[in-house]
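Read the single chain below, which is given as structure tokens and is the form predicted on its own.
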Amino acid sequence: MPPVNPHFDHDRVVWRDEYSGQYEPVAYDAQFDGQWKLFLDGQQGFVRHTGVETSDEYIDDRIEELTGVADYLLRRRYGMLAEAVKRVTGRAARAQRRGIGGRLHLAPKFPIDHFQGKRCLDIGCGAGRWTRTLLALGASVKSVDVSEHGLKSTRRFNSDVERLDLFEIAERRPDLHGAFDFTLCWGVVMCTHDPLVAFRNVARTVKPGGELYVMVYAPTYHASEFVLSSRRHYHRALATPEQRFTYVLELAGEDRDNAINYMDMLNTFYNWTIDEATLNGWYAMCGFEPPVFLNAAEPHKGAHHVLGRKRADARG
């Protein structure tokens, strides 16, 4: 019998810390693995997408989202010839195509040298797009995940890659406590049975004076009836991977090139949304200064992008 699902069984979609300890873990290694495999296999809808692609043009887009600096890798490679290369290769004309999956609207931006020489941790690295972005900006990066194909993808360009369940950090991995200048945890905390404990574990990895960037779903799109009813059908009515994949493609319809976003929305057993007050409380509880919501001005936002600095006197 499957574990109790808070969204379908208890009508709980917005996380409250009082729920901590009430739900059970599931097989997290399988949740995202299928989409990373489809990416590596070159499946339409799972490649050439902002949410997964790791090629130079897409990493330059991620760098621009973080820093505001355009064509960073291109200019580093070609110098004064970069504009000519853009024209000859048709790179500028591909910009709209590279927007499938959506662009980030972050402010304030990071200085272009912000990550230079820093030790960073990418928790839930997936196929590695943010790992490669941080590496390109001069950081050293440890990439961890529980997905076989995510780790396989990230190992293509990073040597420090490890299978790690974030719930192991507190008791089994003291070597990671306070070890990083910058920790990134993108789209992971809210897909667990206990987001409070997950956040605390992630926060442990940041050294005093270091920074933690978390992306979690906001109580907007992912709390909508469309998402809830689609997920309920996916998890309760469909039994086989083939049935579920067919349903992903049905939902995507003419938006086929964006299929990975639909799979990402559907395949997690837990899909909590987190409000701003809870996030502010988490950062304060774990010894951080009041965080910045980097996409506060984004219209119709589906997620919170939150950056906090750990106080110099913080412990744990």
Ligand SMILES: C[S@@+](CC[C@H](N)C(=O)[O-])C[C@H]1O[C@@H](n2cnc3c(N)ncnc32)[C@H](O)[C@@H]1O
Second form
Amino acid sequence: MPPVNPHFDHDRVVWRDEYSGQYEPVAYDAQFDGQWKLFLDGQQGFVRHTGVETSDEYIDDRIEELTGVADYLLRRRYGMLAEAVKRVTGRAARAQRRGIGGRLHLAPKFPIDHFQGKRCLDIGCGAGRWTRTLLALGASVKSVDVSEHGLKSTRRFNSDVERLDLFEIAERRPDLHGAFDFTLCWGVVMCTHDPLVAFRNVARTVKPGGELYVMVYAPTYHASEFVLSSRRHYHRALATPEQRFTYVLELAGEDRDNAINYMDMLNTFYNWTIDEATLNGWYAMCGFEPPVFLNAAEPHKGAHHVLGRKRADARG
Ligand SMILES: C[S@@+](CC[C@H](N)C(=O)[O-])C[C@H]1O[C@@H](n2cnc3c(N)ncnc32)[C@H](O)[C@@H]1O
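Swap state to the form predicted together with this ligand from the form predicted on its own:
All chains and molecules follow, beginning with the one already shown.
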């Protein structure tokens, strides 16, 4: 018998804090590992993609999303020649095709020196795109995840990388409590059996006066019938990794270069969506000032990007 799935068995897609404690953890180390392995293997649809890539061009996109500053690494490297390099190498045209879209709506932007000298924690770092972004902006970063290939990928450019299940932070890792100026948890808490407990663990790591940036799915696309029915088929009708991979490619169809998005959507056993009131409640409960919804102005948003500052008098 597969474990009870709240989305398929109980028609629960939007998380409510009263569900806390009702569902079982799954093997989080395996859940995203396949897509990070396919990235490291250079598999089409899993490389040169916004959701994973860590090369300079893509990190410059991430920096632009956060700060509004374009071509930061390129300019650092080529200075006055940057525009010419952009044209000659075809980088300008490639940037058009990437269409980074929604996240350019993030506002307010972080000042370009916001992360300089800060101690940051990237929880659920995946292949490391945000770790590399924060490093490029002058932070020191600790990167944690449970996926072997995610950690392997992130170790290519960060030495402070550790295997850690975020659910262990509160009970077993007092050394991480109140230790960071900025904690980033991008696309992780809603993929767990208990997003409330996950958030509490993550929030513990932030210093009084420090910031917590969380990205979670909003109750829109990820609560749609298409997402629900394809996920139900993937988890309930397909047994082997080969069958599942074939289904990912089938769904991606002509959109093969985007296959990682389909795998990301299908693979997680828990795929909660979280509403604004719940997020406001979590930040307040954990000693934060009312958070800012950075993509409030984004039309048709599939996610919330939330930034909160821990009160100076909050306990670590
Ligand atoms: C959707 S991916 C996001 C990766 C990365 N934050 C990014 O934006 O590129 C979710 C990541 O969270 C990690 N993860 C899931 N459950 C976790 C847990 N309980 N503890 C630590 N990491 C976890 C997965 O292994 C995966 O790498």
